[in-house]
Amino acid sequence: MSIKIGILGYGNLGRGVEKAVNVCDDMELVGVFSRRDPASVKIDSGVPVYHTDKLPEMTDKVDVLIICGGSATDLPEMTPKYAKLFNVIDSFDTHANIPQHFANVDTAAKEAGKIGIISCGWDPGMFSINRLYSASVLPGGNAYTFWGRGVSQGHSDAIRRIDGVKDARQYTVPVPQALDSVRAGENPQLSTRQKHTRVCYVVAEEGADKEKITQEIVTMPNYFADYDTTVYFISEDEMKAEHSGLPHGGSVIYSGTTGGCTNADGSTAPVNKHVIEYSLKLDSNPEFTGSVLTAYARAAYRMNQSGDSGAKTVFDIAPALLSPLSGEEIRAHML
């Protein structure tokens, strides 16, 4: 039997989920739900589009609702709301607010007997798992996370809000010297500025003050002020030709040691250094994130079918629950 999937929100991430679901033999996309007029939403795969008002009528037709909204205002409201009706998945990525979001979803999901998996994606998500695995295997070490080179959609949007800006893309770029030092196991103490730089490509409105735009970008608090930031002004044609994609990626690097303990004879065991690295190079950030959400939708369905309920994170999900393969196949070919 196919797992019936609904998608709430049809932006870049919603389209990424759509592509992922459509290549899964054990899943069926039954509909897309939008706050917009359904007639204005053109779906690539041709499934029905419903207004979000119809969701309460669809509880017997959707096994898992994948919520593709923004973390600032959409997900804090939507995920607890719809966890009262469906098993839900989201990609909530405001790290500081995850504990409160988890608590809100947990209350709603447990009352309804549903599963709500939050903060799925690659960070938080896949990177989170690798940070936990590394710290568990080599306690007391140092974890470093580098993002990029890739497009930050949030930072690009922040630039586009500046008066005189017609379009913009912002790339987050790791500092090579910092990466080399971490990979060498040197355990450097790195400031925000020492880990990443930001490169901005801007299409300015005709007659706009480019120097003023540049100063607004490089001094913008919470986005650029703490980084070495370079701004390039380009044409619309250059933007379309060279910066139309949404690539991203990065690395989690963990440096730790073994040994150094005192032996029974009073001697000290030698210290050995170890570096663990997990990296991603993504042509499409939203399509990869959509694929992660889709895999966790499979896990949510299976967990709920077994009687489990409440909020979960990637830390709570057994890897085998993500795979369409049977336990026998996984053990035979991947263990």
The other form holds:
2 protein chains.
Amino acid sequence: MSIKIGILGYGNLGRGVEKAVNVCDDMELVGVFSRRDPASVKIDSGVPVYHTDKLPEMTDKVDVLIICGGSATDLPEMTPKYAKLFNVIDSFDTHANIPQHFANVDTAAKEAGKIGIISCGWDPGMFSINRLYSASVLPGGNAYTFWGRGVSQGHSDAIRRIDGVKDARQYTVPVPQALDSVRAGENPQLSTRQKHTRVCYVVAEEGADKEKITQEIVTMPNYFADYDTTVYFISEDEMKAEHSGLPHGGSVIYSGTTGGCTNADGSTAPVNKHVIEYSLKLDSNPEFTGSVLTAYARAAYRMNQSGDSGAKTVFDIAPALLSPLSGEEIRAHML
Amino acid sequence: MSIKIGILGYGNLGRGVEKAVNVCDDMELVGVFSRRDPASVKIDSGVPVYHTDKLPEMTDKVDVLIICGGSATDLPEMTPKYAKLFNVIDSFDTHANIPQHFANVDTAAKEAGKIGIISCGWDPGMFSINRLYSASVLPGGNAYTFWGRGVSQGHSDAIRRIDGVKDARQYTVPVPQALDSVRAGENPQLSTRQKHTRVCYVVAEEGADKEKITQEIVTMPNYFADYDTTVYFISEDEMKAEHSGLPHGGSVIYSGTTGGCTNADGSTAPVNKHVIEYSLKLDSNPEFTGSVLTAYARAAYRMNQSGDSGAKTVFDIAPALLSPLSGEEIRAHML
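If the one shown is the form predicted on its own, what is the structure of the form predicted together with another copy of the chain?
Full complex below, order starting with the chain above.
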């Protein structure tokens, strides 16, 4: 019996989830739900599209609703709302508001006897798991997270809002010397500027003041002021040819030690260094994120089937719940 | 209230567990248990040492028994035996026998209402988790596991059994070209020989036939015959100075794709490649493995406290159970 999946929201992430669900033999994509007029939404795989107003009538047709909305305004409202009707999963990533979002989803999901997984994807998500595993195994070490090289959609949007900018793409790039030092277990203290640089490709409007645009970018608070930022002006054709993808990735590097303790006889045990690295090189950020959400949708369904309810994060979910294979199969082939 | 830990077996791994438990604020090391005469066993940290015969009397003094024995003969007998008395955890790594070992421990642990975690460490263990997470997120991709550069104790022992060999250390070394190709997402087909080389440092007995020793090593079935193996003869002093540590590590690299599907309108979605890598660089294999066992001992205790019993592997254990921190804390600081 297939797990019946609904997708709420059909932007880049929704399309990524669609592709991921369609390669899972144990899942069936019931449809895409949108706040737009369904007639105006063309779905790549051809599954039905419904207006979100139909969701309350479809509680017996959808096992897990994967919510592909924005963290700023969509998810804080949508995830608790639909956790009253379905097992849900989102990629909420406004870090400071996670406790409130978790509490809201927890209340709604528990009342409904449903599972609500929040903050799923790769960061938060797979990167978070790796920070937790490493810190649990080697307490007292240092965790470093590097992002990129990859496109930051938030930073690209921020540049597009500047007067005279027609299009923009911003790449976040880790500083190689910082990566090398962390990988060598040197435990450096790194400022924001020492960890990442920002590289911007901008298509300017005809006759725009490029010097002024550059100054506005590099001095923009929060987004660019604390970084070494390089701005390149390019043509629309070059933007389309070279920068139409959404690659991303990065590394979580954890550096810890064992030993160094004083023995009963007064001698000191040698200090041993250990470096753990988890890294991603992704050709498509939304397709990979969609694949992570899809695997966790399987877990949401199974946890709910076994009688569990409430808000969960990737921390609360045993790895086996993500796999379509049985316990016997994964022990035989992956352990 | 501390989790009370017992260590069964006091070789390199038992010492690694001892160091790990002693840096965990929520744990207390009750003692080390040995089949040897306790008077002959000197414990680094000075905790009491007991004969294993005392274990049945100490079921109320030990919450989790970490079993540090060999996979060939110790663990198949010890882990089911002590799962009848304690929550237990082991690092069983004879791959072909995992189903039987799991079944034996499951029966014993369920009867006793205890948890028995088997095959814990880094491979099997952290590497297994990464194979599973990656394959679940990107079904249909290829997983590659590389070991090293690091000391293989099994291979070092095999060389030591050759006539005329006084001491030996064998390093397993991944082939750089193979690593590069896998990291580039090229999905190469790699033979055993193409993945790893073996480098051996040997101290020969006075007057031994070095050419004969070399031939015996490089042609040894299972251990060396399928690899490009290099043998260096060194002095006892050099062995002690340069090869007394037990470093190890390696990488699990998973290469998968999204997209490539045919859309409803007949067009084909672009194929996007994704590469996931988890790597370890460990100064001390037994101390890192001991640290992993210790974190999972915390999980064993908690799972049992919540009423669960039976055999488990790392696949069955949610990451949050490994951390001494609360759900609120890990969501605030690591998500």
